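So this first bit is one chain, no partners, the form predicted on its own, shown in structure tokens.
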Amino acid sequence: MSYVPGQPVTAVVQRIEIHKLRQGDNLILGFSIGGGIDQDPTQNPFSEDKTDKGIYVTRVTEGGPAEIAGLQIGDKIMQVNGWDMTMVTHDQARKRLTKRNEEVVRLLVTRQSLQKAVQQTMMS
């Protein structure tokens, strides 16, 4: 799915709620991200046309809060706790996800398998 600035975004999304795991003074989400408007989209392995500057999940810790919640490698993060994530830098995305005063992170994500399932349903 590519995004054209100034055009509406059409995506099939899934809601995922992650309860952060407390380890000492840290709250752990159990996943890593890549991408952002300040990154080179040609290096994004999840961008089909190599122009997408979205925020993608690049790693999910086995047995961690993100995996338990259903997050998958390759998921594109569209929103975090209601904040739009389609036009943010990598650092802005990281800060939005790791806010100390938020023990629950509510994501809207899209993934290629969701998009393809809806397209197949519409074609049948």
Contents of the next structure:
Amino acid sequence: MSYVPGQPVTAVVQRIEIHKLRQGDNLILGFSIGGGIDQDPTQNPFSEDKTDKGIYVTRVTEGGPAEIAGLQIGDKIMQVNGWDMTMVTHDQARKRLTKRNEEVVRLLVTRQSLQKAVQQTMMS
Amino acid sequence: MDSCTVPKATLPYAWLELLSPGAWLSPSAACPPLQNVLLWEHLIAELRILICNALGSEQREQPFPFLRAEPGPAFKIESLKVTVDFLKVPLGLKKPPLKEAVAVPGPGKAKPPGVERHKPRRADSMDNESQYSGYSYKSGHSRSSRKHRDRRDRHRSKSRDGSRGDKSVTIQAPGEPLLDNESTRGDERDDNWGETTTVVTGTSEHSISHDDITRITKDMEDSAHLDCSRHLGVALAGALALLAFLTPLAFMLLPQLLWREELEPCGTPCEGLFISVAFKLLILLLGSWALFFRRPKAFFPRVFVFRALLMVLVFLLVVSYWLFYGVRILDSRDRNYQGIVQYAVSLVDALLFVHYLAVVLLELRQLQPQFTLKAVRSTDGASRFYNIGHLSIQRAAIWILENYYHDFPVYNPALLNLPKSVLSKKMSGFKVYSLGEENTTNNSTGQSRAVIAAAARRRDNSHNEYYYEEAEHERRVRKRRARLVVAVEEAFTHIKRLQDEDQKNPREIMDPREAAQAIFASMARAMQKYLRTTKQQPYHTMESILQHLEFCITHDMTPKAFLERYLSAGPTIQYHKDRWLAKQWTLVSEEPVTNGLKDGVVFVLKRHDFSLVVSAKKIPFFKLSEEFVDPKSHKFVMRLQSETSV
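Return one more block: the form predicted in complex with its partner chain, after the form predicted on its own shown previously.
And the full complex, kicking off with our chain again.
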């Protein structure tokens, strides 16, 4: 997950499909995000590289659609419905996740455990 | 030309006063449209007449036949009645009938400031006349009797301040200048009122000193009738100054005159001392001229303490020097001339130091601001704040007055009251009927209580009316203002300055006055309507507008610059001096007026229809501390992580 400037970012990702839950007038996903290119990356407790300005999942509500779909706390979101999330501001990320006419969001998320799992399987 | 100042009747529909230097009528109830058309034609005719008169033709009596051609007998009767009353004016007789003749509704106030604004007198010369007649009234009484009466009246005036104001306004003859009436015909109107206005001028003792005698004599021609106690002070100070100036010269000359033969000859040291005396006296003369020889700007009710102190000091100094001189030198015929000359030089030095003391006491001490004065006008709440140094209350009052005339917008009594329609709709009345069974005593109290309770419960909508009335007025003013601006802009496009290369025949070339008159007619109507809507028409006569227009044309001003004077109410000093600048103010104070200002001092400067309440606050003591900021310490980081739940 390290970012080398000028080189494409490569990561092992997991596809997660979240069906939004309708609560009154809102469609909620059931998790909280942090990060963004306009935020301070050193405050991020989940990132391995403290210069990483990506979008991270900071909280997952119990029993919410995100937990059911398999999202875990600390995940870095790489794409949402095809839109890139590695170089976006915090507000742009929020907007891409909370579009009112989309009932389903398909995320590509990555986490360190994925990377380690792949490495282990490759080594063994 | 006198014909232009022939008194014209003031008719309720107010077009004709446009043509005279007098004040314009207060807003009458809506001018009938038919009359407007007629009046427009009359206006043009009248203007033509005026211009002909100015050029010297023989149409002197034209205005009156023109008036008689008015349709409707009612107008004719009124106009004649008004002219008759008007002729009585210079004689100073009471003119209450004129109030009915004017019949100006005004905004319906109990006091007739609306009536005041109606000015039947058309001639400015008559203004000046009336001013002097007031002064002659004062000079008719001897000083002592007036002083005595003034002291008595000062006690009376303080207790009767409110009533005095009422009395003066109701009896005041309509149409006279708003503020400067005390000096005119005081005795024919309310004799109490005439007396109390002399409070300020009557009891001053030597409040002015070291003034130029020649300038005072010039003032004396203007106001020769004022009491001579004021000039006593000036004369005393002048005599003292002269004495102090001549004393060193006398010291040096007397031995030469009296016992020349016995004196020891003294060469160079004496000559050096002579030169130094000469130059020091010259410097003293110039310094005194710079410091003291000034037109007095005010007339203080009490002795000016510092000046009195300085005079006493100078007097003591000179007397003690003469004493010693007389005893030690004249009696004993001292022969050491150099010593005598040094004695004279020491006197001159002492006088220079007294002059320095005068500079510090009179000029320097009050420069550093120590107090903030808040001056509030009692009638409409206009207020200003001023910073001022250590001054006595009377000097602070004069200082406030000097600033009042150029800071405060002019006092317009027409703007004071709520419109009549708002106030009249108050208790339209709950009628309580008794059914006949209860006894009467219970009824009355029960009735009144019921009425009051009902009125309290009922929704009072007068604020609503006030709001809408204000909005409507605002709209009207803006509409008229727009029309005025457009009319003036258009009028200004009709003339331009003559360039040298243009060849025009001499008949077409006009001087500023003619140019002003030429373009005035096209904007006159819009101007009059605007002034009437903003209730400013007493302050601007047609003559004054023409003069201002001439002034603006001469100096190549734009229409906006011309209009600046009319679109907003300016300070009092902007208006014609004789009419609006009052010179008499009364200082009301609980502390003696020669006391210095202190924190919390309040004093009131009264005129007969409004007053300025002034309160003093001390400027706080500032504790200033220092903090050093290293320029390299300015560093920034991004904001903290924010978390959004989706």
